[in-house]
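In structure tokens, one chain follows: the form predicted on its own.
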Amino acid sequence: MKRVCLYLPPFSGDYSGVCSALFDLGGMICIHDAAGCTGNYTHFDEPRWYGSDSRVFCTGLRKLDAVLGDDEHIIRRIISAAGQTNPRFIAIVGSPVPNVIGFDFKGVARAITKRTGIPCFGFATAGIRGSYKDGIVMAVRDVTEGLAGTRATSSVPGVVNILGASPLDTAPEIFDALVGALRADGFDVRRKTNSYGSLDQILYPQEAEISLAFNQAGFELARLFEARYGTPYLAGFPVGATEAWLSSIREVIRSGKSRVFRTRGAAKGARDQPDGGEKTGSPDGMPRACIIGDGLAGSAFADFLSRRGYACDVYTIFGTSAGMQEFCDGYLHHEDAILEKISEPYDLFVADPLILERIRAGRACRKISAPVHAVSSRAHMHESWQMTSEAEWDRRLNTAAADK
């Protein structure tokens, strides 16, 4: 009963961080459920599918199918869709049904690949278990060791590989103004126009001489990435501090040795310690803020509130990863736990505006909306902001303070 919602919604799936992972990459998405339920998918929990020219497909999963486990004809529709649109590749996506009823994806998968000589993939997602997160990781991680190729033996100077981003939880403007940013120190970033990735990252992820990770999916594909490519990552991303990133990633570059993007500021929060040191608690008499989201975004949100002269505690609400608490206190796993987390007496809270309507009415203390689409979806899609932005970020304190 502890994954029961009762106020807030479920958060996107694991189905749904695949769909986003192979969004730009010239694929065909077929959602395995039954006729109708794809939209759930696509207009809800991956905001840039309606109007675009990417393919998804809904193998329109029929009772007697499912009864019957008539693979075939569900082969036989791939297979045709395949044939009108010529993809660079193919993904079958799990949903519940399919799950419940028992579906060999991957058997299914190279049936195709065998029939087609098109590339399939098979993802056993199901939405009951897991988040977007984990669907990006194992999306970013099958594709490219399926597809993988070599056109470099080492490195290229200055190309840089973004791993994981997606609108799910980085929002564009986010997205963007990192980009441009590394673009405008000079770096090449792999990334198609208008994008959050290319086929380029998958087909030759041993050309990077970096991966950057912005969120916790972003973290764990760099760590997969540094095993097997042996590329170096720098985690995190700055508030403000575009310049001391900057030089971070250069750094990283030089060294050859991965780390955390931390500023440090002077003021040191419960989890802000100098490295291997254990965490104090609040120093007296400082303000007490959580950060609730994505643990790795989170931990840049702290690293300026931390400078700001608050003691920050970050919890993710999308699951555990090794390495996680480098940059993160705790995993809230429910709905009650993220409701006990918000009633425990911070002087700020930062989450997404969802999270933040469940404080109780006429409680002093401040509260920033950081929305994410994970979350709340489209209901606020629109009120996200540039939280790259050290002054925007000062308003809001501001504001917050004055709204107290």
Second form
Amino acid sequence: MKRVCLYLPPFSGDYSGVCSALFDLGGMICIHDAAGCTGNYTHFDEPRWYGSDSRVFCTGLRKLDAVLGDDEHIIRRIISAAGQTNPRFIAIVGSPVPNVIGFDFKGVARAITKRTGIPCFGFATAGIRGSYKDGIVMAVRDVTEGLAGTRATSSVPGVVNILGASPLDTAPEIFDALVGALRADGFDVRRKTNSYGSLDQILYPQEAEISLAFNQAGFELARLFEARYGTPYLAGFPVGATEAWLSSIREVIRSGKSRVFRTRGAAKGARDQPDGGEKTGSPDGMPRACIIGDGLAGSAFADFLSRRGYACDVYTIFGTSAGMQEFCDGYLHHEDAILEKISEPYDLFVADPLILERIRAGRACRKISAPVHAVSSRAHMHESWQMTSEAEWDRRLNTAAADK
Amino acid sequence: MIRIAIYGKGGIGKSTTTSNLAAALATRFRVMQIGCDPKADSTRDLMGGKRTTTVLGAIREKGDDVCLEDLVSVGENGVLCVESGGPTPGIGCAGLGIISAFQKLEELGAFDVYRPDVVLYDVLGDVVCGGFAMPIRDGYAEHIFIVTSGEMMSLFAADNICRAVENFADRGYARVRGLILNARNVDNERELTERFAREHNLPIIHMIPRSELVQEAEDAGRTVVGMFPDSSLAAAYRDLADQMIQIAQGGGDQP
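Having seen the form predicted on its own, can you show the form predicted in complex with its partner chain?
Below, the chain from earlier opens the complete complex, with every other chain and molecule after it.
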């Protein structure tokens, strides 16, 4: 019963991550589900899709299709839609019902590829295990493996690949600010206008001199791309400190050594208690901050807060990533763990507003709202702010102090 | 790694054949046998007549704490024995059970940890739904052998399996490589089976003669290969194993 959410919504699932990663790559996305559910995925989970002309289709799964396993009906519909839209690739994205009846996503994708000549990918997502993070990784991993070309055998100077970025955890103003800083410094960011990625990233991954990761999904993909294409990575983004970040990028390109971006070395965690006992303040008398959300984004916030004198703990709520201990203190894997964490005596909490709302009324602590679409969806998306700006953080720290 | 699925009509002797194959192959290879039947009795003859913990049973009992050691038992000749298990008869969904069991084994990296040379999937009866086709999907078995006798219902079931596999020809599924004739001593058994094989362009890999030794070994919770290694029946199983490996490695009769 620990997986039951009583107070918080279930976070965006793996299917949302697949949809988000593939949104602007020129493919045709087919969500294998009953019609009404696709509206949920496109309207609430992926903020860009609703009202856009992106090619997302619903297979319109019906009870009899499920009972009889009428895959041919689905295959014919997908092939028909592809004939009208001529996509660069097709993705079939799963939902709970097809998984329950054992729909063979990879087998059907292979059959469609064979019949149409269009590369087709099947993703057995169901929103049950993992989070959108896993969907992003799955989508980029498989599509890159299937489509990567051989135009270049070596990297092209100045080309950077931002991997795994998604509005599900990185709001457009944050992404735009980071891309703007990169371009102003002369880097070539493979990205279409107003989008988070481009098919070039997928087709020619070996052209990038460096992979950049802003979230855990990006971190996992950066490690994968390092293993697969030898591309070094820098994980994390700056809050202020843009020059230091750009300088770190150049250093990673020069040295070929991947790392996590920090301005202060390994940030001192609030958890670093000498006796491992009750946390009633940091050992150095520093105020203690708890950051809950994506682990890598949280690490960027922690880097800033540590410059303001906080001892920070960072907890992810979107699943573990191999190697995340470099930047994250743990995974809060169900609602109870989150509620327990926000009941601990921290001086400052940074989290999505739906999580902050669960902090007991009258509790003496500061709170900074950091909306994450994968948590609060449209409920708080208009409260997003420029989280890469030191001035914005300082203003909120001061406001939070006044509200304490 | 060679991955083979054994299909055939219920009660035709799939588990007996598979267990004897596993015991024969285990003298040369590291073998894992995965029973895909809610009854969970595929590996009984390799486990001294005892039932092992099933994958689904372990998941039910331990939830997320389940580990590979809970799911894999070592049987006769060192064969790694796994039973997918399934729901209580009359309720639940056996097909989904197999899917869930396979997903758990994959999640725990069973093949990476145990690194078997040969994996034998012993699959229940007909391919009645998506779950029972799971062992022949991309990433699982690559070769299918059908156990049949010359009885009409057994050949009928074999035909169903062939047609199911044919339906999935463009999905990259496993291919049927041949028939194993598990003799029941019915009239014209060899001729009937040969006619079926010709119609489906399949070889009869081997004929396993009917023998009381099977019953005797099963009563003792053993395989014929293990209990009567010098018998002609054990030799037949060993010959069959050799031929199947040869076919799986690209040699022998190819349909």
